[in-house]
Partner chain sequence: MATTSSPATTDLPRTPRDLLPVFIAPIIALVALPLVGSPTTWVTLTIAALAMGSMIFVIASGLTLIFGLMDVLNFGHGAFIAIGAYMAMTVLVPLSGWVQSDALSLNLAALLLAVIAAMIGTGALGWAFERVIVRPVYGQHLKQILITMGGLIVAEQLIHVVWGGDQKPMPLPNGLRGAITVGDFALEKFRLLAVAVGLTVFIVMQLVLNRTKVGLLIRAGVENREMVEALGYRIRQLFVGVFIAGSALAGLGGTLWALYRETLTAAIGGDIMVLVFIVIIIGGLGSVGGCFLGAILVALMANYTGYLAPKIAVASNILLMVAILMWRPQGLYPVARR
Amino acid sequence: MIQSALSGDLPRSRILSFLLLAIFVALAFAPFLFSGSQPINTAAKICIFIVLVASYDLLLGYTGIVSFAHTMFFGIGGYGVGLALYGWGPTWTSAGLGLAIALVVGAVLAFVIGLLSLRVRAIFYAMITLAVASAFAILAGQLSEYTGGEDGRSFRVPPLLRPATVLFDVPFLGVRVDGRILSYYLVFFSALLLLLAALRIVNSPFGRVLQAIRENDFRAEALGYNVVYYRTVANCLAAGMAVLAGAMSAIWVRYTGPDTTLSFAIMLDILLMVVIGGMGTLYGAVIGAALFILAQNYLQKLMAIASEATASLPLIPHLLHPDRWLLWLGVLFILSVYFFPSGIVGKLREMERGR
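Output structure of the single chain, in the form predicted in complex with its partner chain:
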């Protein structure tokens, strides 16, 4: 059963299996394992980013396309659901309608950008997506009468998902099951489903063609595959998945704004997660997202301690300042592109094979 749920793409490393299982268990029972709002926020963020990073991996790792517009689609999802809930009232219908519109807009935009630039080389696509995405972000900030501008929009979610809603009178496993926990599980199961769907896609014949294109597009073309078609479909699929991740994020944080969904910083985060986790395997997305977000939340605290401990030395406390955590992840990113381009997952699999 596991074999078919994972589409025959097993972790192929004992340590990796253990890590994945640990992440799965921690995320599945997060509301019951940890108390307080920060751990559950972290868990939800990990779920959302797993989907986002997995969809990006579909492009970067499997098809070999470098796109910098992924946050744009993430934002389209967030704004689609968020603005619908804001404008049409907090009902499931408006959320669904907003999501549908966002999916269509995202797919059409991905299609148009793809048509314009996927026939040329990787670098062209990277630059064009960078330009389009930044223009989109600025536009979202400017058109404040529709989008709420730089402040974004806070909105109410459907009644069932509100914290005030209590489902059962008796606490379950010592925890009061409220709308917040329900929305966590909505996010969690959506993420699980989307990840399994992505595994299905990459292990299908279609996914093999994508990998063939990544390895050698000329040869794939010579074998009779329409490379532009496959790239465009992969682009639209990844965009759609990013839109869904954006929608999940909107439902969870009940807010949508340019900084949380569209900023270039998030794009860099996604890039770091994919590369550090491992390009070309979806498990890399899981490991990368979990590791990165944990680092974001907890490495900073560690660095604060280290920074204080070295306060008497020159420069070093500045390097260890908690705000500089991205510096160290950037260094890790460069090192991993050089020395283990297949990321943590690739390294673990290599170790298993070497044994």
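Numbering follows the first chain given and starts at 1. Note that the rigid core is defined as the largest set of C-alphas that superpose within 1.5 Å between two forms. Quick caveat, the model's predicted, so the values are computed rather than measured. Compared with the form predicted on its own:
- Core-superposed comparison between these two forms: the CA of F18 stays below a 2 Å shift.
- Put the two forms on the same core and the Cα of A304 is off by 2 Å or more between these two forms.
- With a cut-off of 2 Å and the rigid core superposed, A295 has a Cα displacement that falls short of the cut-off between these two forms.
Mind sharing the form predicted on its own? What's above is the form predicted in complex with its partner chain.
Here we give the lone chain, stripped of any partners or molecules.
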């Protein structure tokens, strides 16, 4: 049953299986295992970025396409749902219409970009997508009458998803089940279904063709496959997943703006997560997103504790000061690339084969 759910693509490593199971259990029961708002916010962000990173890995890892426009589709999803809820009222109909419009806009843009750009070689395509994404971000910032400009838009979600809504009078496992927890599980199960759908895609005949194109597009074309067609479809599928991730983010945060969806820093984070987890393996999206988001949220606190514990030593407390967390995050990334060139998932599978 598990093999069928995973489309036959098993982890193929006992350590990887344990890590994936631990992440799944932690995310599935996060509202009941951890107290406070930060842990559940961190868990929701991990779920959202698992979808976003998996969608980008469909392009980079499975098709060999380097795109810098992925946050544009993420932003389209966030703005589509957010502006619909802001302008048409906090109803499920508004959210559904906004999501449908965002999916159509994202698919059309991905199709046009694919047709116009995928005929060129890798670096030129990357530059074109970067230009399109930058133009979209500038446009979103300047159309302040509609998008809220640089300040973005805050909005209300449907009543069922609001923290004031209590679903059960009796607490479940000691926790009051309210609209905020329901919002979390909406994000969690959406992420789970999208990840399983992505696994189905990459392990289908279509996914095998994408991998063949990644390895040698000339040979794939010589075998009779229309490379531009397959790349364009992959671009549209990845864009659709990114749009859905943006919608999930908007519903959870109840805000949409350039910094939360369209920032180039998010694009760099996605690249780091793909590389850390392992390109060409969707399990890498789970591992990479979980490790990176946890480091973003808790590395500063750990460094503060370490700095206080080594206060009597020379130099070390200054190196471990919380303000230098980005420096150490960069060091951790360099070490992970050096010791795990094929990503954590690739390394764990190599270790399992070597036994």
